[in-house]
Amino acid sequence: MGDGISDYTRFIIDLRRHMWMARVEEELRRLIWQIAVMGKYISAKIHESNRKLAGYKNLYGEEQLSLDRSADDILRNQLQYSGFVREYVSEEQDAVVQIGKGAEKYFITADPLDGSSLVDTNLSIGTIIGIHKKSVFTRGRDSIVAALYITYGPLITMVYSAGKGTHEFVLNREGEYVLSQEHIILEERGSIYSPGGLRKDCTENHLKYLEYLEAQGYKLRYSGGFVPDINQVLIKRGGVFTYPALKKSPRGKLRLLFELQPMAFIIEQAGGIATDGKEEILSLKVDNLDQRCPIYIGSRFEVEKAMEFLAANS
């Protein structure tokens, strides 16, 4: 624990009182509790649904479940009443939307429910936001001030950074977000790995990658959910998460916006790298909503030894 709480006190901390704590500007704070509390009426959503296709594709082809709407409507609808939002930029969308009156002093970027597919599965699934302090097309380490996601699994917790370390909450019994982690950090080199692609898609220098990993003894851990892997990949402290290029999509799947920006920044505040095999996600410049880019994101060792096999030969 870092700060001088104790094992005891720790605990006791709601989301509320670390932020004071920590110091988190006052309106980013009320905007980090406002979405927590949007987590809630996410997660009601989930157990009350019938899992049945909304009937209709979104903006990029996917099937999209009545969750997906649902969500983005119970986040959307809700900033736009909080007073510190200007526009809202949500993967179910296909354009900015602007919910403020003009002068508000963040942007949001959502993945309203990432891993939706996985909803009739029963994993885990989660919600992932950018908070921004400007347009987002720009880098993200020129906008981004704060990011979060929630996992919706056996435990409903959320994840924070502020810029001021990564904390991990759990909702309690009584509906209160409580300091669980505080100032996570990875290790310099973790045990599991977590590879999206097939391989017959994967170049041959990525193939390398995953041939050390499993040569090292990495233990294989994926299941398809950006955030329930990520989420692992954090609590375990350490390891990497990987969705490449691919031969037929050079440039992978994951948004940059939406996914992987605010990962970064979470896993960055954590110790750890996360970039596109040569640089820092958050040195990349937004050009559209749709922009998509391969990732390496984890402890250091791992994401700087996938940098060495895609250099080779290159």
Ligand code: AFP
The other form holds:
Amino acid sequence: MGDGISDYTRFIIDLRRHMWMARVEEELRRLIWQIAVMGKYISAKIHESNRKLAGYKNLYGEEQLSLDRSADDILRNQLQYSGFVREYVSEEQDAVVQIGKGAEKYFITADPLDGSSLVDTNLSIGTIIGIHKKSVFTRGRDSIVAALYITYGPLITMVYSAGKGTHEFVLNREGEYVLSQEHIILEERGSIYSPGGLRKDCTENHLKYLEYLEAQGYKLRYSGGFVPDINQVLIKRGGVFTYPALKKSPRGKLRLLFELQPMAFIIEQAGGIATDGKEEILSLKVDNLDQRCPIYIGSRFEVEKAMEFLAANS
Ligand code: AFP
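Same protein, the form predicted in complex with the ligand this time rather than the form predicted alone?
Shown next: the complete complex, the earlier chain at its head.
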């Protein structure tokens, strides 16, 4: 025993200690921690909204803000005073907002509450954050330095990467994020697939890819929430999530800046890959905030196989 610290305490590695041990740059450590803490307030807002009470009004009888906008308010208000954030942009806004004095180090992208249409079903939803060292209107690989997502499910978990691996934390009863899985690494291939979009709207080559996966015995896992569906591929150490180009929307549905770049950064740090079916997500230049693109993300085998099917006869 020696230094009097109980074994149990010795093995609790909370988020701040983990980032310090991983030698994450100090301001980035404090920024990631502040955002993770906001997850607790967003979770409280989800519970407070309590959609199961008919005619529920908040204390003041005010019209309840949509949860997405409440989550956006919580994040923006906190980051405004963080001292580290120059610009903030989220799915809930239509322009980049300068919230710092103009010399701060970081630029934040946020999908404050992805999957909010699932709240009334009590399924898991999440917050997706990208942390950039320069303007986001460039290739993700040239700007993104960290990313995290928070999953509001039976447990609240937070997965982050600051470029030194991908790690999962769970919020304990004391309200601390403690390390649950460190240096998560995907296998070469998995056994699950998440096929977004309607089959009737999919291209021929994409349908052939889905049929291939099913013939290989892959199990369909799709909740309609990008965060829990990606989290399942990560925690199960493999598989693939796809939301493809569709006949009527060749750019697919998911947003490059707010949803795909952060998840691509996290999955690449776990040894996986993320592409739009041809190019790596982090190599795509961001031209506008609403830019969407098809996504194939997960373990190497499945994503590379998708690229083969999509390239056939083209
Ligand atoms: P909402 O935020 O409107 O619930 O959409 C969730 C989402 O953007 C993403 O989280 C899911 O992966 C995807 O949409 C599900 O789309 P479909 O409803 O078309 O399957």
